[in-house]
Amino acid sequence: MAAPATLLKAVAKEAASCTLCPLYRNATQTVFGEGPVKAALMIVGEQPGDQEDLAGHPFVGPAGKILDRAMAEAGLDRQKVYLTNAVKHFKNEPRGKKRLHKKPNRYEVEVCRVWLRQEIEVVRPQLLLALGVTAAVALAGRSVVLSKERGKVIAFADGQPGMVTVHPSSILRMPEQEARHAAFAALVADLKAAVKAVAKQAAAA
């Protein structure tokens, strides 16, 4: 059997060329999942944004710019965890110069699961924590209330234990300083949450 490197790079070639929904014909490229192959934790966002359409890595925006400072602050290091998203493409709508976001539907959500099952069943981490309701759902199959939720480990559909917080995009578009600042500190609180879990795993392993 082909070593957990060598099939993630295979998988992420044949996600490369990727036309099982329409989100390909606007998006620049595939934008595949990045870390460790063993890491042990593996972070899920929505899907790549403008930035990261035109990188072709998750999380190089200005989302992933309040990521990187919240798992500093967490004690986490970027290098040792699996970031991906749970849609790969960037779902967009030109308009002007500018391509503005757009979320994506359970379709897209469903159909795009092919690529992060195998990322998961590949990197098979201890602990995957979903960023906001869209990879929340995807992780899950089910409807997810975030507020009641987050910061507690729960099972994901496949049984692998998870946990749930906000998309580092939704502090970006809270219009007040105070209210950014509060939920980033929560943001950094879920993060540490999630260090304590992998930990506990680790230690019932």
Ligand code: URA
The other form holds:
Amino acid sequence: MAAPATLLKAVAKEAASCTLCPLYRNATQTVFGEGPVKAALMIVGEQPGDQEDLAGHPFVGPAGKILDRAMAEAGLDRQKVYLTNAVKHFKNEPRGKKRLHKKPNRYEVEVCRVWLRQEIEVVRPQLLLALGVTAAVALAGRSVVLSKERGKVIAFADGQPGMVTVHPSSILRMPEQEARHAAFAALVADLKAAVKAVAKQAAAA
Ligand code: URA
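Could you present the same protein in the form predicted in complex with uracil, rather than the form predicted on its own shown above?
Next comes the full complex, this chain leading.
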């Protein structure tokens, strides 16, 4: 059996030429997950955005900057986390010179799970943290109401321990500064809860 790092590289290579759904046609490249192959925490977003699509790396755009700030406040080192997305291609609609983000549909999320499943199988994180509903549904395999289930450990599909929280881009879209601050603080609290849950799993192992 190959070493986990070799396996993950092989999966990433295969994903780079993925044409399983039509999203590859409008995207620059597959944006595969990144981080230590033995990460205790895997954070899963929705899909790469415009900047991630161009750079080929997850969470390097505006949502990634919010996530970085929230992780820093929660005492989480980005270098120790495996960051990925439920969908590996940027779904967008060209509008003039811009490319507008479009939400992936159920079929696209389902088909793309082939890559997410393999990332989870190789990394085997202690905890999966879903950012936003798309990632939560992809991981839980059922509908999820974030406001009801955020911040506590729940069972994802196949019994994997997981948590859900909001997507950082939802904070960016809030028009009121006060609401943005409150939502950011709640995201930090959820990340801290994830750190605690990982420590608890490690102590029990
Ligand atoms: N939003 C996501 O869900 N993932 C990224 O990588 C960037 C923005």
